[in-house]
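Shown next as structure tokens: one chain only, the form predicted on its own.
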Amino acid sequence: MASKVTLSLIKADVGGYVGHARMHPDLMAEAARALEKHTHAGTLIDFRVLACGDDVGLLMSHDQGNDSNKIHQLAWNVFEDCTEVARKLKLYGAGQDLLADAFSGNIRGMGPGVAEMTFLERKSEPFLVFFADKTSAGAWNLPLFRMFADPFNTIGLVISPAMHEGYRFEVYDVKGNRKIVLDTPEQMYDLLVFIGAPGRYMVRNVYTKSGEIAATSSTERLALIAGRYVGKDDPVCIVRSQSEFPAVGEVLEPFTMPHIVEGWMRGSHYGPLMPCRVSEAHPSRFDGPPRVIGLGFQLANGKLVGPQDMFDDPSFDESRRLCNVIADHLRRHGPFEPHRLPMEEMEYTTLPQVMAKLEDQWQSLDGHKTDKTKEKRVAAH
């Protein structure tokens, strides 16, 4: 009987070059050396070291299953090694995403983003990896909905018998620490109630109705883990393609519209998500606009064949042009909403530190300074 294979995509910001623009090649080389050693030792079947902006991503195939202590420990060690290189080079924000002092059994909740799936490899197993920078974990909600639930995007939902029954969405409420599973098309409107608010509700996994994993994404929110702003989430996503899943072209089609995501400069602004070539994945204008790369692979007995740079295609030129038009318009708003995030989201940035210094200058509308001590007593009762 064939054994299952696991794809683990684990990313972290371990130091930017220059500022938050891109990864230094020495960090990429350090990660590749470490993973090569573990491939020869048999821990991994194969690997690729990826980069988008100032984040490094470790794409690993293995037979350890999801949430493997061994694989997560390996990734943590690689990020620590890369952090040491970043410190020697005095790169900006060295070790930024490593929120714990030491590995504690599972890398989830320690800062890095994780997307993993385990499955039996098909006769032909194409899959795509998406890696974003300068944005948050909810950035995949709209693309995943369009891939797996929107017939105007994915014609296979209408005309393919293998897809016609629809898909099952697992949604995380990252602020409420709970999840819900909703079927499409039956519960499509219910699904949109939640995933239309991507700052809180995020698509974690998509399955076929028979339970086969179709897509998975990282949902880690750095600010919620750390309790303060320490950088954007810069999420990753893995999507299987063809046969009972959307075709490669259907998976890519949602990115022809640069939808608006939170992030950009200081994690405090809305901006358009630009689908870019790997060679263009180093955002610099106002530390942005937010970027996404799409890499295509074939899996062959656990080996990674690829990647193919899926956005290295002139058919996405108009999307990139429109992204710049939107970016121009939003930038003209400066510190005003809707370019700047709403106040409830700014609570997770550095703005509260500025506001705290002005607290004593506020006065009640009857002309007196507010008595914060009295207010606290009233609120307590």
Given for the second form:
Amino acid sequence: MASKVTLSLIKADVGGYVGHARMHPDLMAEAARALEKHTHAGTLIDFRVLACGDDVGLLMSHDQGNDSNKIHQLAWNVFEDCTEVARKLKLYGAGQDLLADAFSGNIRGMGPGVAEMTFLERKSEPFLVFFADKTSAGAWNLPLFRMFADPFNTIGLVISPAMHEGYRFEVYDVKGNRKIVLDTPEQMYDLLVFIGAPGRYMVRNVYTKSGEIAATSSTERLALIAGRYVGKDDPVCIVRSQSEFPAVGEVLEPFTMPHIVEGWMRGSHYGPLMPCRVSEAHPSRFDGPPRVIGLGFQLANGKLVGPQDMFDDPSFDESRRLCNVIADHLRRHGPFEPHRLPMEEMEYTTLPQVMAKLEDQWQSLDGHKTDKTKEKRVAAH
Ligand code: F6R
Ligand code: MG
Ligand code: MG
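The structure above corresponds to the form predicted on its own; please provide the structure of the form predicted in complex with ligand F6R.
After this comes the whole thing, all chains and molecules, with the earlier chain placed first.
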């Protein structure tokens, strides 16, 4: 019987060059050297070292299944080795996303973002990897909805017998620490109740109605793990394509509408998610705007054939141009909402430290000194 293959995509920001703009080639070489060793030792079938902005991503194929201790430990060690290189080069924020002092069993909840899926490789297995910088987990909600539930995006939902049944969405409530499973098209409106609020509800997995994994995304929120601002999540996502899944073009189509995501400068602003070529995945303007790369692969007995740079296509030029227009307009708002995030989201930035300094200067509108609780309540709104 054929055995299943697992794709693990584990990413972290372990040092930026220059500032938070991009990944230094020495870190990528270090990661490749370490993963090569594990491939020779037989732990991995294949790997690719990916980068978007200041984040490095380890795409690994293996037969250890999801949440494997061995694979997570291996990724953690690679990030530690890369951190060493970053320290030597005095890169910015060396070791930034390694929130724990040491590895303990599972890398989830320790800082890095994780997207994993295990399946039986099909006769031909095309899949796409998306990797974003300067934005949060939850940024995939809108594109995943479009790919798997919106017939205006995915015509296969209407005309392909292999897709007409629709899909099953597994949604995480990352603040409530719970999850819900909703079917489309039957529960499409219920699904939108939640995933329209991507700061809290995130599409973790999409399945076919028969239970086959179709897409998975990293939902780790650094601020919730650390309880303070330590950089943005810069999430990753894997989508299987063709046949019973959306065609490659249907998977890419949502990115022609640059949707507005949170992140950008100091993780504190809304901005358009720009689909860009790998060679352009180095955010600089106002530390952004947020961007996403799309990489296409074929699997051949667990070996990774690719990547193909899917946004290296002039048909995305207009989306990029629109991003720049939206970015210009939002930037003109400067420190004002809705460019700046609402107060509730700013709680996880450095703003509360500044507000705390001003607390004693507040005076009651009734002419009395305000009580601290009330001050806090007012300040939070
Ligand atoms: C956003 C990001 C950057 C930094 C900014 C300030 O995800 O990483 O926009 O927040 O460059 O960085 P520090 O505070 O490290 O000087
Ligand atoms: Mg960084
Ligand atoms: Mg980053």
